[in-house]
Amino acid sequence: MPKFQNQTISFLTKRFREVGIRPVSRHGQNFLIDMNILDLIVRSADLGPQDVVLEIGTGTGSLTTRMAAAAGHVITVEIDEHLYTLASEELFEFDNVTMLQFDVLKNKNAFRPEVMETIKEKLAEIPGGRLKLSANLPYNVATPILSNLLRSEIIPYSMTATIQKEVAERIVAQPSTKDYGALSIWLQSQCRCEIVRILPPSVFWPRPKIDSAIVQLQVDDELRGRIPDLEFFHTFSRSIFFHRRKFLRSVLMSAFKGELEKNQVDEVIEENNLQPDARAEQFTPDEVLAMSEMFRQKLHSIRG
């Protein structure tokens, strides 16, 4: 049984010191420091040998240690290059694990080059290897990490991670509640997504101002089957909830000004039977959906 580093705020104190850094609040940098959170995290992953593990923020390397002690591999991403060498003291030992030192996105909507093509490598490595995301996300990208790796050219089996609260009950928010939106519409509409734990600030360091909380997503074939055009599909979402609070026909004229005319959009709503003063927030992620598809057969069929 491999030894786990003991990741408490003394350990880090002392480490911090030892090598003359601090914790950088623009990096989103808080780690965890109740173990059992640690392995909890290891045991909602579910991780396995035929697993190629992606974690975003490597800090010290704590939890990065007992995912590859179960994981096929572990590519662990950090942007603090004074973090990267000091975990690169806590991995050197494992065989299986990936370091890469960058910003492991490109923009807000897209990855880097060199994380996809790494992750491509090692999943290649391992006989019916698929990926799984498993991470302490840092707080301002948790975001973007979770949506953007569902358009890219590898999609993950699952995701767990640890975010704030607040984003992840806009995950699995329901409709016509305040935290129900783009966000919630897009990963419901392709993964089975739920909170695990509510994390309180006492078991990270520094302290956050806010709870966090530990969500799995699994992604679903079968739902993520039903969406034929995904990209059209995530832009239509996130532009029916600019203006949540308008009313449908509005926020849909807004939304293709330039692409649809008005009595274009008035068909689509009135041959469909949708109600142009309902909301957004009131349609389940299926009915958005089939209102996404109806926007974009119209499109198609006067493109030609």
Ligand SMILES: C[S@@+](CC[C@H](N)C(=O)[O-])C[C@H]1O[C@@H](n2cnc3c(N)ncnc32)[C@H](O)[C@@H]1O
The other form holds:
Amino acid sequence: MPKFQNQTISFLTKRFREVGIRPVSRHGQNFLIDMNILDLIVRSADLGPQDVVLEIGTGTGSLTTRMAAAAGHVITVEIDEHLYTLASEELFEFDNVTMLQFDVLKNKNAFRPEVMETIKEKLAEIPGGRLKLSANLPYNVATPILSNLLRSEIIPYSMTATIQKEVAERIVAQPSTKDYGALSIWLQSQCRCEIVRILPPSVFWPRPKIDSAIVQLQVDDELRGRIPDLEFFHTFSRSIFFHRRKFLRSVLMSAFKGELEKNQVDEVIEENNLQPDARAEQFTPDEVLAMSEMFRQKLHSIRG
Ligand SMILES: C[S@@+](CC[C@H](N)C(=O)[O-])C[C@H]1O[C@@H](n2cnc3c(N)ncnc32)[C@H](O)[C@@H]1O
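The structure above corresponds to the form predicted on its own; please provide the structure of the form predicted together with this ligand.
To see the whole picture, the full complex is given below, headed by that same chain.
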């Protein structure tokens, strides 16, 4: 049975003092100091030998070691070179851990290519291998990480992550509520989404100012198979929420400005019995997908 790092406040403060560093808030460095929560993340991710795990934010490696004991392979990415060095001391014994040191995102919309290359390489080594994201995510980039992975070359089997409670609530929100928006639609139209546990600030060091949550997103191939053009749907669902209080007709006019004439937008609205004075937030993910298809086909018929 491997002996896991006991990431308590005294362990962290001692190690940080030894190497002369402090937690960097702009990198979302809030470390989990409740070992039961680390175990809960690993249990929720339901890891097995066929799983290649992508962890974003190695920190000192305490979640990494727990996941490495259960998974086929763990690819862990850390932006901070001091933490990377610290974690290397912890992780060098694990031959199923690949450590990468850089910003996981190339930009807000895409992962760094090296991350995808490493995932492909490791998946190829495990027969029947599948990708799972499992991480205590840095909060400033949690939303792009979860969103972008569903637009990447390698679609994960599931995503289990600690994120801000406020973002978790947006992910699972129902139509006609204040939290419902493009993120809810994008994730719910491809995954079964649930909040596993709400976490108070006291389970982290340093304590964040806000509550957090563990979310579990199970990617559903059947749901994804119903989306003919992911990129179009992604752009469409974002654009109809740019002005969430505006009526649908006006929102659609802005969304297709330069691509469709006003009368062409009205044609789609009339032909499909859409309510011009409805608001985007009233539509379920299925209804937004259907609407997105109406417009995709209209554009297709015009462009030929
Ligand atoms: C919330 S901490 C989690 C640390 C550790 N896994 C734990 O559970 O205690 C987030 C970690 O992500 C790292 N990080 C922040 N932004 C990053 C980025 N863009 N790419 C890679 N790592 C990043 C931070 O330096 C930090 O170590």
